[in-house]
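The form predicted on its own is given below as one chain in structure tokens.
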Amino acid sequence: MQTVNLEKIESYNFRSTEAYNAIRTNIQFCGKDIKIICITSSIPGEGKTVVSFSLATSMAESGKKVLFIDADLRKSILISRLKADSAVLGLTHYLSGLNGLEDVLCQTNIENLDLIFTGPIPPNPSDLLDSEMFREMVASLKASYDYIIIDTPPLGAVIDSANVAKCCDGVVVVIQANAISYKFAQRIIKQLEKGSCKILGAILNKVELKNNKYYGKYYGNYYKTYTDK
């Protein structure tokens, strides 16, 4: 296993991490066995990443032991947010066949929190996710974590977050507070939905409290988790 030492992607205030708390809460009532979990997002820009490794750095913080995997094989930003201070292997040496397993699991400098990055970006994207190699390994880790959170593309431009789902125990969809339209978002669930993935509920993110007297007055009421972030 490699050991990388990260920068966290962001500080936060009260209110944000309050809000990753609840939504690591709410991921918990769930039931015990969701335990893999796929992130997507409709469009690029709407935070997903920030979002799945903050949740995963919550989770890990609260005691439980997670695996975060960057499986957004087009075009991570992870690597680079995180500073990682070192080179690593990724997840598509793996898929590929040129590394073990065991070679490109990261062991992280915050505690519980494992990681897997993408690697270089493949000429096959789709179909090493939709691999059964990559199905079998997911499977396989699930044994060793009581999370995994799984970062995927944004389903809006691409299939490989259902692709991803159809191997996890649910899906969660971060949406950008006035990005998108809600038959555009609609349409995203519908094509989750046909791949049988359970839908665990969406995160509304980079919604501007300062300005919106109606969540500033009523957030953290809700089962969805608004932040401001």
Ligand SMILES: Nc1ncnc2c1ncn2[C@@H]1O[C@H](COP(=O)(O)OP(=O)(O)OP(=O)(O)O)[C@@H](O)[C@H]1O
Contents of the next structure:
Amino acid sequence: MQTVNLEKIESYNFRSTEAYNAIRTNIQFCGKDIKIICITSSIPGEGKTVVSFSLATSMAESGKKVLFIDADLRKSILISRLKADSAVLGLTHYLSGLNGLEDVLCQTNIENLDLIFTGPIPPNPSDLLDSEMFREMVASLKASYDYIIIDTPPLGAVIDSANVAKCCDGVVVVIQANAISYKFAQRIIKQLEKGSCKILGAILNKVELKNNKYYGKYYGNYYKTYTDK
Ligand SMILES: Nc1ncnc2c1ncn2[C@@H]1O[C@H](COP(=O)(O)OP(=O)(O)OP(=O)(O)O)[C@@H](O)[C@H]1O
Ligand SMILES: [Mg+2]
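Would you generate the structure of this protein in the form predicted in complex with the ligand, following the form predicted on its own above?
Let's see the whole complex now, leading with the same chain.
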């Protein structure tokens, strides 16, 4: 197993810590059999990577043993974003048969959090993720972790996340506030429903709380009171 030192993607503030705790709890309430979770969205930039990595970190900090898999094989940005301190082997090395699973697994400096990076961009990302090898890999890792969180590309652009979702226990859709139409979101949900994977729910991201009537009016001061302390 490789070892890697990471910096967290975003610095936490009170609001996001609370939000991730709530998401974590909601996922736990989905049932004991929900262990492998795919995170996707409709379009690029809605926040899948930030949300999925922060959720994985939050779960690890709560004492669960977590594996984060970066399955956005077309855009390997996580290594640079996390300021990983060493060049590492990744998922594509394993799925193309170049390396064993033990070689591509990374232990991180965040307690309870292991990680698999993407590796070099392959010519056939959708095929690699729709392979028996990927399904068997995820199934075999399930025994070693409490949760496996898989970050994927947007489903509105490529089919990869639907392939990943097929071997997951549940899928969570990240939706950026005011970015996509209701119809488009519905289309993505329908596409996911075609597979057998359970849709656990959606996370509304990048909500502007200041201009939001509900949160602004009722929770603005509540949060302020706590963050000021
Ligand atoms: N809640 C948030 N508030 C403010 N900025 C955010 C939030 N969530 C994500 N971002 C920012 O939005 C940008 C896109 O986020 P991220 O890379 O996680 O999206 P993504 O859905 O993974 O994108 P892609 O589809 O390209 O992989 C980043 O710059 C990130 O810092
Ligand atoms: Mg991403």
